[in-house]
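Okay, so here's just one chain, in structure tokens, the form predicted on its own.
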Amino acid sequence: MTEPRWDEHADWWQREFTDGVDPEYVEQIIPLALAHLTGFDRVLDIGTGEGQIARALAARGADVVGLDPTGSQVEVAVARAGGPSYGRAGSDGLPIATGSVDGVVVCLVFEHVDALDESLAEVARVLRPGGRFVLFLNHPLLQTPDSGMIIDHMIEPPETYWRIGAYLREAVTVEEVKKGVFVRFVHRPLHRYLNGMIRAGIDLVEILEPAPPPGFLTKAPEYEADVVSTTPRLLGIVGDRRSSPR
């Protein structure tokens, strides 16, 4: 059901990335996604993890079911409670009744899941004719494999700009983004995330480009180069289902 690292490093993303410690989340990510699913009161987020959205969202009002395939992760997530409610699904197989929510959020997910097509056909399914949905990635282009930033010494003074990877070739890597912490990523470019989405039933309505907020630089200050925070980590699809066929 889920690929056994997630279970093994669970404690590690709830340690870092969860409970209001990781400023992405805090002032970047649950921000727009409270923003762009307002007013859509029942909410599917998929991949809800120890659920940090799901209840942002419960907290506005909505009524969220949190559906994510890692045990360890749903359990906390029902400790840590908050009023959503949550089970365990993978995204290409999701236990939720046809056109029966009115949005969805999907959050530094899919760039983990093989089954994309599937997954995005999932969520135009359950999502209502007129429904919201709102994705988030890690940005494509420039957290492609082998990107980083790059500070060339051999200039005088020394020059920092952004490497960018093979982007228009999707590859699995596995990547140790801490000592001892292993995940595996599914690079794809952008055009096969917007081109599936349009081919199940979802048309776009805006993308999202965010700059790294003030707390990650303050945390991260090797970002501070101008060209650096002006690069965008994070990149927000929002669409629409389509409410007739085209």
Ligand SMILES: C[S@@+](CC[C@H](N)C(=O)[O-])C[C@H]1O[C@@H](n2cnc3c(N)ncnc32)[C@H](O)[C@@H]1O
Second form
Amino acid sequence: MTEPRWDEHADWWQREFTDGVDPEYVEQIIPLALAHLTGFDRVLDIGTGEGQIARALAARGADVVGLDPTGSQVEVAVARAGGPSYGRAGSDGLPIATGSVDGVVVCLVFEHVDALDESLAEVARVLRPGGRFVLFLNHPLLQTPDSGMIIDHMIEPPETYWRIGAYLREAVTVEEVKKGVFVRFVHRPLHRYLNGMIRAGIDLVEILEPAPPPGFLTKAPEYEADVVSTTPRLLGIVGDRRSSPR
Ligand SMILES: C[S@@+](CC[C@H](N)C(=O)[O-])C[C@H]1O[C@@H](n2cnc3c(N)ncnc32)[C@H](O)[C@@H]1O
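Could the form predicted together with the named molecule be shown next, to go alongside the form predicted on its own?
Okay, now the whole complex, with that chain kicking things off.
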């Protein structure tokens, strides 16, 4: 199921990333989710958290179910209401009938989940043929453990570049994302996600690599560096459930 850390730190997530306070959600993630799920009316939001994407879809008229294994996320999702219905479940065992949804969204969840292939098989199972899958990840190439902006003062003038960590090594890391807040991440290379989807029966429709949005780039003076504004933080993978076997 889930990691106890999500129960401990749900309030951190809710305070810092939801309810309109995070520009990456407001300016980028939620609009992209809405755009790529247009016309898909029964939607499942896996790892829904406190439900910000589920609510946005419901506000547009979709019939939405949000699932998350973390009690302290689902409680807040229910309290924030706005249309979706909610339940507690992990991504590798969805209490949803086979072929019963038109769309699935999974946002910043699978990088915390060990059972990736089982979870992708569940996404494919619940989608109707031709149904839409929208997956958002912290960019698995450019946001690996130990990646980040480096200013090299050993050369004149100092050079600013983006360091990439050990990309091919699949690794579990526990990162202190803020003082006292520890979050567990599972890093895996991009091909693990794409090949897992293809094997599960989901065909690739589009890859999204948006630049960090303006509201993020103005958060700190160092984010003005060209290397930050040209390095995507988010990866979106859009796929459709294959209608017939290959
Ligand atoms: C970074 S939050 C994202 C929440 C929401 N998708 C959003 O974008 O606002 C990650 C969420 O993944 C959930 N999660 C952790 N393990 C999970 C699992 N095995 N299956 C489904 N969700 C899981 C956590 O409880 C947490 O709510």
